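First, one chain by itself: the form predicted alone, in structure tokens.
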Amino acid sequence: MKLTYFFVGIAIMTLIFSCETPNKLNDEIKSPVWEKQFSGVWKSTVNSPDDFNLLSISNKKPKGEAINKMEDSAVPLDLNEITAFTKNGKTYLRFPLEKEEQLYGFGLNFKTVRQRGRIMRLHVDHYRGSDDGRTHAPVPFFVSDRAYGVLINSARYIDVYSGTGVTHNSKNPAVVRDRNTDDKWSARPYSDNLEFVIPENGVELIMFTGKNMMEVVQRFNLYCGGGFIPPKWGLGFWQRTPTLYSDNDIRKEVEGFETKNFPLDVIGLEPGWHSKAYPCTFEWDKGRYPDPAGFAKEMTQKGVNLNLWANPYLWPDSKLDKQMKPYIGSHTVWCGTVPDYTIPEARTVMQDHLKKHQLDIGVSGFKIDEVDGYDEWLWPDAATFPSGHDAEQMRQTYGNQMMRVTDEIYRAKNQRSYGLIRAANAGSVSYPYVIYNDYYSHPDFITALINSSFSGLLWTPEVRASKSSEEWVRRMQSVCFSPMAMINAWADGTKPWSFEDVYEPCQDVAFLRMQLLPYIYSTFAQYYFEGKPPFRAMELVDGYLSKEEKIEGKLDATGNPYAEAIKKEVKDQYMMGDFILVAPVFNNQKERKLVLPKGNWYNFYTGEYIGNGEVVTIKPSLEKIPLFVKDGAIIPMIPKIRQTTEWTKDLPIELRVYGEKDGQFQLYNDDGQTYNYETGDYTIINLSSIQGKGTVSKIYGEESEKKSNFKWTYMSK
């Protein structure tokens, strides 16, 4: 009897141990409180977060003031809907998900625009083939179509479910079909939730809305502090050099390009201006560059701006690395110490050497490289860091870190830079970096540029090499309608003319690049006033309804036995501003659709019509990469430079009009060298064509241009 006793009581406890747990577990999950910060920003502390995340380690603040400027708007969606918990050392999010809802973001993806029903690590890390969050910029900012995005502002390796995971007791569930009887029987059945797993005790969450997608977009860099405005040689054309090229063949490469006339802005040192490299000195190679500073000098007399490439590495007993020993990580970097940059002291050794040994002498910007991954190369999970962060916030933010490093020394010498990097996350988009990889497909590249838009990223397609003329031309094309005009010729030696059947074409598309210098430079102004990304993809443009096309999966009973069918994106497009869509090419293309917005389209050469709201087939030249102009669209051009020192207040200004619609363009100007714009020293000129007549009138500022200056030109007629 005792024992039947025994068993019963245990199977009461079992049984009260079974409904209370879900019971304590519901309790603890709850839905964030939500507090107004600005207007059309929400912030919400989930337990107990990290003090050092993603937005302090970039030390931006927000430009409140500017998004106060914008139409207060309201979340969409039920904040009751959004809840959160904490347990065992993780926060677990979830937010809503409607039936048709889209989403977009997640940071630099290559193959994907939409990123629903995908299942991601976000860990900074070598773009290695597959978008699973593994990549140079793993922004964990998401933005839906129903205009609000979120970013979890964690340094940490983030897991996302972004549309994937169906739960029992769903206020949508999925329907319930029998796989062998019903065609419609799906491997991935309906999910009504996107859910993150953040390795934390807490989270800090902020919130974005607007009355569309851009508007997000928007808030969303203008919280990070901000995008930037290049100095104007930065939108010139960039040309890095081999490996151990010396003083000399650099002089050679310069004289090269003035022989050619083909436009340079910047030359690359690669490894071999350092002493040693691979992990790095930082000290120049006296045989290679014996006089740096008369170099450097001798550069900028011939309007040619140099940018360095490095990795933070430092040369063991070097004099750095000497310096930075209270300062250095457990583990090191192809045998170089690692810093740690979030100590004050670190930033200020490094800072001092680089102000002294680069910055002093001439020297323009840098390009970081190896702040990505690989994780065979790279600081394990398991290294120390003398700051008390671990490795694994390390890893999330080190590109970061080194941006923040160069940048604050050249805003104190009031001078501006440009440069690449190879790592970036949320709090970046002040910086005035690009970002770029060692991956070489150029479709591939194109989906980067237009996703870079949703994340406040830059990214440059850059050109390498070719295996035909026709390829050649096509990345040419791409690369100068892009952050960054740039050919990276470190292990090759190749140059614009390396296809001479094509170099005409070639020179065509530099040249035209430096024509809409204006335009371009207009673009980026809205990128540090407004938000907005200068390079944008079509879903952030008004009167955009993305066309797909459905692609049935195969079923193959080994190898894909659950195929579904899949619907192909629109990845090939992207705006240049407010005004021109770009159309790239690729190799053995010979025609490709073109998705237009609602509202007159015309061909950016010849003011032709083109459409409206309608997919078309062109077939491009080889000749000229397709563009495509809005309605009611002024572009501002100025006559061929070959360098941006030639852009002056002089300089004619053509004002081509496109299509029958009232149009005005802001055009923006400013000294192209310092950060005096951040203080008001700019001028705007508004340029307006009403009813086929144009007018020019200041805005703001001193007029830069006599009006005397600007032409004309309606090209639809």
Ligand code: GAL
Given for the second form:
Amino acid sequence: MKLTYFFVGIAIMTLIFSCETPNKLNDEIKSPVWEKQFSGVWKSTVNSPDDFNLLSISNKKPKGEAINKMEDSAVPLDLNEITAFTKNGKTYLRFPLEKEEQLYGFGLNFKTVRQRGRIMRLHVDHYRGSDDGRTHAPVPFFVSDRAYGVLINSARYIDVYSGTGVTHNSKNPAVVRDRNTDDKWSARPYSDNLEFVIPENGVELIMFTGKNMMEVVQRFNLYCGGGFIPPKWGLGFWQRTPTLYSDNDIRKEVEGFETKNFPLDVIGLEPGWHSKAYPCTFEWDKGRYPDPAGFAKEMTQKGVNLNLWANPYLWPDSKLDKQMKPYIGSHTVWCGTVPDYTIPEARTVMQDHLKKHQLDIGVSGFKIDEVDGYDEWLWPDAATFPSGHDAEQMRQTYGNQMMRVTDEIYRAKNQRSYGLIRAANAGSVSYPYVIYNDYYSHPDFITALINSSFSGLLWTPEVRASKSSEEWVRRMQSVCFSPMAMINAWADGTKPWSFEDVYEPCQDVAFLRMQLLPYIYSTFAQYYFEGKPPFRAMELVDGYLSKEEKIEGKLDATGNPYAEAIKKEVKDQYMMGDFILVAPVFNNQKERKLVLPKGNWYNFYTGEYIGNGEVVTIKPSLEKIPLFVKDGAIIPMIPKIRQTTEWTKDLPIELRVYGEKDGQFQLYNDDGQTYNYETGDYTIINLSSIQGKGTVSKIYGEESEKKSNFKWTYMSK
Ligand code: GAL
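Could you drop in the structure for the form predicted in complex with the ligand? We only have the form predicted alone so far.
Let us now look at the entire complex, which starts with that chain.
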């Protein structure tokens, strides 16, 4: 009898075994070996990956010193539970998931923040309305709320099964149910696997840990070489102009901003500055811009920076195209050649041209379009490139390649730039670029802004047109609380005053952004020095509970509204820096819920107490975007200025203090335009508010920066 049990047991084991590891794979399934790189950072090389990967093309070094300044932290999971194998040219990875574990990241998603339960193929593309992995920046990096994250450093299309595959050897097996009779039957039984398929003979993995998700993200950002501090002008207001505008049209546009008294730091020229576009010549159109150098100089004198639109495909037989001929791919885009910018000579050809005809006459930056998709017009995966990299690898990195081309020339001039890009990938954190697209859903734009913070990206919810004044003002409000405050009027010719009846609130919010520049700039300094994303998901904030099980008691809308609220994804509020919570309002929204992390929160405008670790309902006025401030915050503000050229050291700074707690703020400043900050040329003033009295406690940098004209305002008294 006992022997029978034994044989039945063996038979069952064999069955399980053979289901789990067909084709005798068992020997090849291994746990990756991890090698420590820096505090809380480990690297593993699984089998034989390609030398070309997301980080190699970006050519940025990890900021090891900054990472090592962070307290070391252990890996929160059993590394033996991670497995990998390579078979038939594909590498398979599996990570364990705990019962309530939540995952974030995987790049620029527009509809979802939590990624557990999703199936995606990470593939650079124009976003088409569903979070299936095809997006402008499908970064293969995830963050788990167990406080670890992994970058899959491969420039391939990567398949992700994020808690969907159900295996036999699960620690928490899914329950098998009879659909005939059991109403708990589910088509998607519980899975505790996070799995990846990478079409390559191996892969490099980088693991990051920390005491919370914020530290994981910080380490990821610093490892990828970033963040960065934009030039001061980049944080002012941007207006992109209609495609065929000429120099005279631009002059009138700039005049309009002066007359209407609306902030303006950057004018964007769209395709019409090229003599031909789609593909592009990268040569000024002689009719619309007869004297580009003179025009650029005139704009600089008016405090206006020029940003030029381009796609990187070259007009046949243009000067640039002729020089680029040895370095182009087999296929064309709109009949234009596709340079292989992984080849150093190709980069040099483009860089020399841009330097001579654009940078050196005063152009401040670029908007690099069409580096994402669609498949219908980009090169197919059947294309070949002279470097030997696959079309797929080129697609996954073309945005990064173009950012590198332009970044290197501005760096060589020791001049900061800030621009727009429509595709990015891991490794682009330190490139001074913001992603945008044509999708134009206001709520989804905010979800993208939230998601950008998990993946080392910046995103602008740009404003184009609107169906009503209400929608216009709501969009203007949220774009002013984003990395780039911009109207993109390339098609509609809109201006900030296009909706006359809401002009005042639009003007107010643009000026408010200008007043907050010292705060925003200091927030970007955190991005550079500590890798903290300037615009952040609530999940990255201390005191924000993202798991309902952590909350005691029944979860319902009345007894325990916080738990009820966070059971749903929170996709419509985020933090700007450490202290300001932004709660955008959408068209037709008369009230909205606000999930407040633990700690006291105050109304930014009035200083009034709002709540603590709870869900509150607010009824916003049309005139103001709801903003809330953390207890103890010190918010530095300058007077209303129209252009960043007016942002001088002598401006008085009002320090608004919120709540009752003692607080601190590190006020950062530098020359605003060169890279000298990277070699220590900056000032940091430590501001403290102790028992209702404000002081300057410590100064790094030139003493002359010390402000005798600080004015402390206690908002909550
Ligand atoms: C689109 C881009 C727009 C605008 C337009 C000009 O591809 O997303 O922002 O630049 O091209 O043709």
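If you superpose the two forms and keep the largest set of C-alpha atoms that fall within 1.5 Å, you have the rigid core. What you see is a predicted model; the values in this text were computed from it and never measured. Numbering follows the first chain given and starts at 1.
Relative to the superposed core, S697 undergoes a Cα shift of 2 Å or more between the two forms.
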